Structures are given as structure tokens and as C-alpha cells.
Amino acid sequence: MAAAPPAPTSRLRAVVGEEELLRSRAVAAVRAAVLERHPQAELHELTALGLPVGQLADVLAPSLFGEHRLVVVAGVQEAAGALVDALTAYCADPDPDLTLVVVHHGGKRNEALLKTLTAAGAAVDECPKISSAGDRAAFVRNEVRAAGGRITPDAVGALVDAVGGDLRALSSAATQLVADVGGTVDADAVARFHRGQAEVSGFTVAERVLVGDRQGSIEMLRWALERGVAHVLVADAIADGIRTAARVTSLNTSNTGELARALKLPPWKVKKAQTQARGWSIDGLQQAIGVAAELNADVKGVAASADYALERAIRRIVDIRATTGRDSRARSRY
């Protein structure tokens, strides 16, 4: 279920699947190996949907500096013709100081595409849906072995059912159980977290950020912070909730129906981007996916303190809404 190492002179890649959580730790674990190797490399990061095949054009060209670049290309399979055959022309005659990973969230359309890449040598990360309870019990399990800790049978039930099916709250939960218990978790273990994390969450943040709530995310954040809430659950959450708001406002309908199967969500999630969705436009949620990225980063090591990266994460953001969205291109027409 983890991401297969990089391959040191692969210049293309695939990620594909339906399971977010591995997608996104493929592209970060490309991300590091080619840091590893280019520290000046330049990064660009890019949403298939809607991207101009001369802005696609601007990054694969040659560079003047001679750095090395990474290309990273997300969501791919919702790109248009025409970009699809940028690419797919790309692929012919890549360029050797240039690694290109193209992101498939799965299914039919483009699949061309990635037969394309795999046919010119392109390294592929399969992503699949973790649906199935053993495989959700094996994925704890996995995560807690990462972190250094060993869990229990029952204490792996019992996450799975306190937490649920999100990967990325399961990952965090895991990671959070070994900081605090140091060693083996057990059931009790388990029902003391939840317990804590059931009067303040990442989640509890990250509604009011997506809602433009300056002050009440700021102090959502300064409270879940003091009860022990770890970083990483609170930034993950942020960036949860501003993609599938992206995700939700990109297709062409509101119907909660039609979305949740498009997206292969439950309907109560659909429902609730919607909401959070509202006043945001396109443009100001993929700037916020951006902070959001760096956020990630920040709290993982990059920034000397984790709780100011969180602040001006959530200020950035609710400044992003409110000088992007829907509310304020209605309020300078009057």
C-alpha cells in the first residue's frame, strides 16, 4: 500500500488510483528523491482541469538556467484533448533534465494517456482503493509500524471504528497514539484519544477556515493545540476540505446525487463541500491548495515553529476567499 520507491533515471512517472492519501505520498516521495538529487530543482505543481496548453508548454520547455524540473500534473484524467495530446507528444521525446509525473485518479477516461507513458518507459505508483476492512486494519497496522510503535488487535478495531474510513485521519490517528503512548497501543489507548479528539479536531478548524471565519479558526485552532490535537491532523484537515471543495465546484452540477457519484463520495460530504464551498471561486480555491501544500510542508519540519505556520496558514487562506471569491467579485459591482 506504500508508494514504490522512485526509480533514480525514470524522466517520467504515473500515479494512479482512486486512493488520495497514496497519490499524494507518491508524488511527495518523487518530490523528495529528486530534491535529494537537484536541490535547486524548480517545482511546479499543475491541475489538468482547465490548464492552458501554453501554460503546460511554459514548463516543459527547456530551461535558460539549466536546473533540473519537476512536473507534476495532477488529476489528468479530467484533462482536455488537448492537453492530452501536449502530453502525450511530450512523452516521444522527453526531456532529459525534466521529471514529468502525471496524476490519474483512475477509471477509463485518459486511460490512453497512461498507456502512453507506460509504453515510453514511464515508472508507475498504484494507488488503490483501500476499502475493505482487512485492508483498512492493515493500513493501521502499517502506519503505527512506521511511526515506531507496535498496536493490539482489538486497538486496531477500535481505531477503525472511532475514526472511520479516511485515510489520512487514520494515518494522523496512528502517528498521534505512538507520539503519546511511546511504545504499545492498546484499546484503552484508542478510547482515551477519541475521547480527547471528539471535543476539538482538525476538522472543527478547518470548517471555520473554509467558511472565512478568521477568528473563530484562529481560535478553534489555539484550543484543539492546547487539548493536544497534532499539527499534522489540523493541516491535513485543511487541506481535505479545500480540495474537495475544489473538487465539488469544478464539475457542472449541483446536484448532491450526481456529485457523489462522480466523485465517489458519500452524499453527507458532498453536502457539507457545498456549503463550506460557497462564496469561493475556482481560482482562489486552487491558490488555497497551495498554501495548503506548504502548509503540509511546514508542519512536517519545514518551518522553525509548527503552531505560527498553522496561524498564517489560516489567515492566508480566509484572505485568499475574501479577496477571490464569488462574495467579493459581488460586492465590487456595487
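Keep in mind that what you see is a predicted model, and the values were worked out from it rather than measured. Superpose the two forms; the largest set of C-alphas matching within 1.5 Å is the rigid core. Residue numbers count along the first chain shown, from 1. First, how it differs from the form predicted in complex with its partner chain.
For Ala288, a C-alpha deviation of 2 angstroms or more is recorded between these two forms after rigid-core alignment.
Once both forms are fitted on their rigid core, the CA atom of Gly75 lies less than 2 Å apart between these two forms. Core-superposed comparison between these two forms: the Cα of Arg278 travels 2 Å or more.
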Given for the second form:
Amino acid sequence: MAAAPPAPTSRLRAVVGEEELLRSRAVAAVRAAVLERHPQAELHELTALGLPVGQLADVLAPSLFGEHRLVVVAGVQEAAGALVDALTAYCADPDPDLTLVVVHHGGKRNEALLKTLTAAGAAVDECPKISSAGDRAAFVRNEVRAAGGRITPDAVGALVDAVGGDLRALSSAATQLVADVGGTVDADAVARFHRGQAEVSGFTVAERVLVGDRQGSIEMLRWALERGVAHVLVADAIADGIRTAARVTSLNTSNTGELARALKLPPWKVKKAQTQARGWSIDGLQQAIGVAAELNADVKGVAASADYALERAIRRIVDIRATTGRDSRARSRY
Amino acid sequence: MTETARSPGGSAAPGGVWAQVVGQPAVVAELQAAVADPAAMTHAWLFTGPPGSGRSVAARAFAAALQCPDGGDGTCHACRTVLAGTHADVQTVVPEGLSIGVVEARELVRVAGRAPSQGRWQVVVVEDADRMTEQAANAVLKMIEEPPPRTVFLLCAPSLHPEDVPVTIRSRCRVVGLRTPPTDAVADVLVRRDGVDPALAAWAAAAAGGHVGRARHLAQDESARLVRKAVLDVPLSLVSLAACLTAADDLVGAAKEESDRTTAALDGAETEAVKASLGVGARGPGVAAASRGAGQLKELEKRQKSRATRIGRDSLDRALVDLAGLYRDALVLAAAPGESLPLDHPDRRADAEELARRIGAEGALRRIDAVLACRTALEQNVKPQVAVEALTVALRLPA
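Structure of the form predicted in complex with its partner chain (previous: the form predicted on its own):
Let us now look at the entire complex, which starts with that chain.
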């Protein structure tokens, strides 16, 4: 994760990506490396938005005392045209006594400047957004390792659930846990400090409802409502889940590609719906569609309490699945 | 409901302005008496009746008769301008969106306060008065109760029950109840007024179930007939869950398509007109000031969205009424097989018989309930997709 120390020839660096934490780490790494090499270096950190070209020219100009200089220009995706031109012109003839770091938050704007930088031999630090669960878990493991500890897989899951997807929060939580526990972080240790569910959407609830997890779905529902997810969104997600499961079940094929074409849905959604539809009978799905429609009216003002309406509908749907399902005995543990 | 005969064109035939009012002799007599005798006149009238019975037509004919020096001969300047909707002293409020809001209602009060400029009365016609919000109804209460001496309110509400209009409004009005016009009267007016072929007119009048505007639409528009056929084909096609879901998709899709088609024609022109009046795309001094009109555009978009929702909902509602009619026919056939009671959809008798055989009287009754529940759900703002899917699943034929 840490940026490679700048090679003596690399007087130009580009830090590119949407992930704020990784960007600031990359910049910090460059700063540390420069300071290690030149303890007397002058530091200039500037924001591109509204930066006068004159000020940039000022810091890029040779210093009176000939010291090494580090210039960080943050947020160049918002830079004005003149500033970009000034930076481009500088790239053509970089000063050997100056390290220029250009920070770009990703996206299309001012992308040409990045191309010029790389063409001029700039080292690039990529800081892409971490969106998949696997990457997030890997990030947590790395953080814990960097802090000098180890973490068990179930603890990683529990920590991501409880803290959410924000990398800065995850990083500080991981570091804190290692400091508190010292050594191996396990699920118990996570549970002692972090509890709950940071990111719940209607779909999280719907997923649990469809697999017939009574306890889990009610728990997720309460978390969702506690977090301020709108009732309508939860109801819509449940209706959508049931509808998709019904579509998948009602057609006489289990070929994912064929279903995706027939239903005009992306294959991953079909696959998910197929998993969720397992254990449902046609009759059960029909009843559940009725419950979902009633729920939709309820959350739009028919019921006196939308909270209650949601919980009742979820219990009813889970009951329907348990009593009419294809393998109703196997799931009696729920 | 929107396709009610709202724009009675053409000149008047025998009966003067009253010729437009189809199959309502009692109502016509009552209104004529009010025009003739000041003692029988009152300041606010509420026209109720089932959709398509011609509430707004009756209200407009009444307005014409009030303005006409001869009590509605149908030939003078006053009658013609009222019927064409251009009379200066007849204000018509037609809600295009989902409701009549308080702002419109206040404007209405302002207009109602004027003295008539040329005619004998200042007439305010509110079509779909049931769409007034509670706030709007409250805003017009005082005006309806005690309007200026020459002002008269004519409110229309599509309902068999005057109770659908807020009681505060209803108690201030004289209620005129229209009935469903008899089929032959509707067929007759189609032939006489619109020049429809008599056989087609008879079929359309019977298929529309006494809804004058609908009958004309069916008689004149081939695509309307196809849409109706598609809807009435639904009940016998519901043999599996997949078929139910497909039928629901089709119903919702057809409604959306109609709404898109209708609004596409209107929205573009309206938006262009507002943009032009704001000077969007113009050059020169004052352009910067014009960009402040973004609020107006947003307001327009909001109104257009509300109208699109309403058109889609109305279209879906028509389909549901047709469906309920077919199940009603099945119920009639199952409960009284020997008797020849009139059917809602006489041309689909075979389908109704097949349904009656498969679901019986009880099944038909349950399905009518389901259709009505779906209409209620749509009114309660349930997502059309969700509501209609629940409906078709409830309508599924037994194996």
C-alpha cells in the first residue's frame, strides 16, 4: 500500500484515484521519503482550485538557498485551464531539485495532464475505490498486519459489518484493536468493542426474508429502520425480491443465461434470485406476492404504524415459506 | 374517465343545448325548470353520476342555457360560445394532474367574485370536483356558500355516491344525480352526432357499458378496440404463475405506453413554450436574467409528471373496470344461467360462460373483489407493478 520511495530520477509523481485515505497515504509516503533524503527540504502544499498561476510559478522557481523542495498540488481535476497549462509546461523541463506531486481524484476532467505527466516519466500511485467485499477484507488484514497483529477471518467479517465501508474508519478500528488486544484479533475481540450493523439497506433485509431467516430478517429490519432507511425502500426491496424469485421459479428452466434473456435481467441477479427461490413453492410465492402488495399500501400511509406493518409482513412471508415451502421440514430450525 | 365527452362539438339538434345530454330526461327537466323559473334556481350545483354518464356535458349544457336569452335554444351566440368553451363568463376548471390544489382553488375564488361581463351569469364549472384536496375544498367553502348574486357554481364528481365529495361542499350544493344512460340512447347519439355506422355504434355502446365517451372512442379508434380485446383476453390466459406475471407486465406496460404517448405530445411543446418565454438559448443583454426562470421549468416538470401519473392511472383503471365487467358477466351467468340478463360485454359472452364454468359464482365474486381491491390500492399510491401483479395472481384460474 505504501508508495515506493521516490527514485532519484522521479521528480514527478501523480497520485490518482477516488479513495481519499489511500491518496493521503501516498502523499505522506512521498513527503516522508523526501524529508528523509533532504531534512531541510521546503514543503509547499497547494490546492489546485482557485490557485493563481503566479503562486505556482513562485513555488516552482528555484529557491534562494538551493534547498530541495516538495510541491504538492491537490485536486488538479478542478484546476483551471491556465494552471494546467503551467503544470504541463513545467513537465517539459522538470527541476532536478524539486519533487512535484500532483493529486487527481479520478474521473475524466484534466485527464490530459496526467497523460503528460506519465509521458514525462512520472511515477503513478493508483488509489482506486475499494468496493468489493473481498478487497475490503484484504485491506483490513493488511492494516492489522501493518500494525503488527493478526486477525481471524470471522473477525474480519464482523469488523466490516460493524464499521462499514469507510476505509479511514476501518483502518483506525483495526489499529486500535491490535493495540488493545495485542496479537491475534478474533471475533470475540471485535464483538467486545464493536457491535451492530453499519450498512443496512432494504436489500439486506429482503435477502434474509427470502431465505426464510426469521430472526435475521427481523434483526436486519430493525437495524435498517434504526439507521433511517425509508420504510418504502424496504417494502420495495422485499416486493422486488419476491417478484424476481417468482419470475425465476415460474419459468420451466434453470439455465441462468436463458432466464436472464427471457426476464431481461443481468445474469448475476438471476443467479441470486435462483438461490433465493430455492425452498419456495409456486403457491407460497403467490401468497407472498399478495402480502408484498398489501405491505406496499401499508407503508404508503394505510397502516397506522409502518414499522409494525413491515415487521408483520416479514413474519407472514417467512411463515408462508415455512408452511408451503418445498422442504419445509428441513428448515424448521428457523 | 378522461375520455368523457368533454368537448361537445357540432351544432345543436332538436332540444337545443340539451340534445347533448344523453339519456337523462329527469335531469334535463329539472335543469330546464331552474333556467325558466328564478325560484327554482340556486347558487351551487353538484352533478354526480357514474363515469361516462355526461356530468360535465350536462353542466356545460346547463351553463349554456343559463347564458342564453332564450333558455338554451342552441343556435345563438351565447349557446355556441359556451358549448365551444370560449364564453367569457363561463370558467372551466379541468384538473390535468392528480388533484386540484389550494392555489388553483384560490384563483377560482377570485374569478368567481367577478360580475358577469356580458352574459347573465358568472358560471364556474369544476370538472372532477372530487379531486379537490381538503385544503382546496376549504378554500372555496365560503365562496360556494355565499357567492355574489350573479355567480353560480357547477361542480362535477364521478361517483354514484355524493358522499365522495367532502360533506362541507356537498351540503352547500344542490345535488343532481345522473344515471347510466341506456345503451340505445348512447348508440343513437353516436349515430346522430358522430356519424358512426349503426351496427358499430350499437356494439360500441354495449361494450362501453353506458359510458358515452368510451363508446365514441371504441367506435372511432381501432387501437382502443385492440387494447380492450387484450384486456378481456387476460382472464382466460391466467393458467400459470408465469402467465400471471406476464399479464401483469402487459397491463402495466400498456398503461405506461399510453401515458408516454399522450404526454410526449404535450410535454415537449409545453417545455419549449416556457423556455421560449424565458428566452432560453437567446443571445444578447438580459440573457443572464432569463436563467433565473429555472424554477418555472421545474414547476412545469412537476405538473407534467403529475399529469403523466394520472393518465397512466386512468388508463389502468379503465382496464380494471373492463376486467371487473367480465367477471361480473361470469357471475351473472353462473348465478342465473337460464335468464337473459344484460351483460357488460355482450360480445364476450363465450368467454364469460367459460369463466363461469371454471370458477363458479363464488370464484367470480372473489375475483371482482380482487379487482376492486387493486383499484383501491392504486388510489393509495401502491406501485402499479406490485398492485397489478398481486391482482393477476389472485385472478389465476384454478388448475
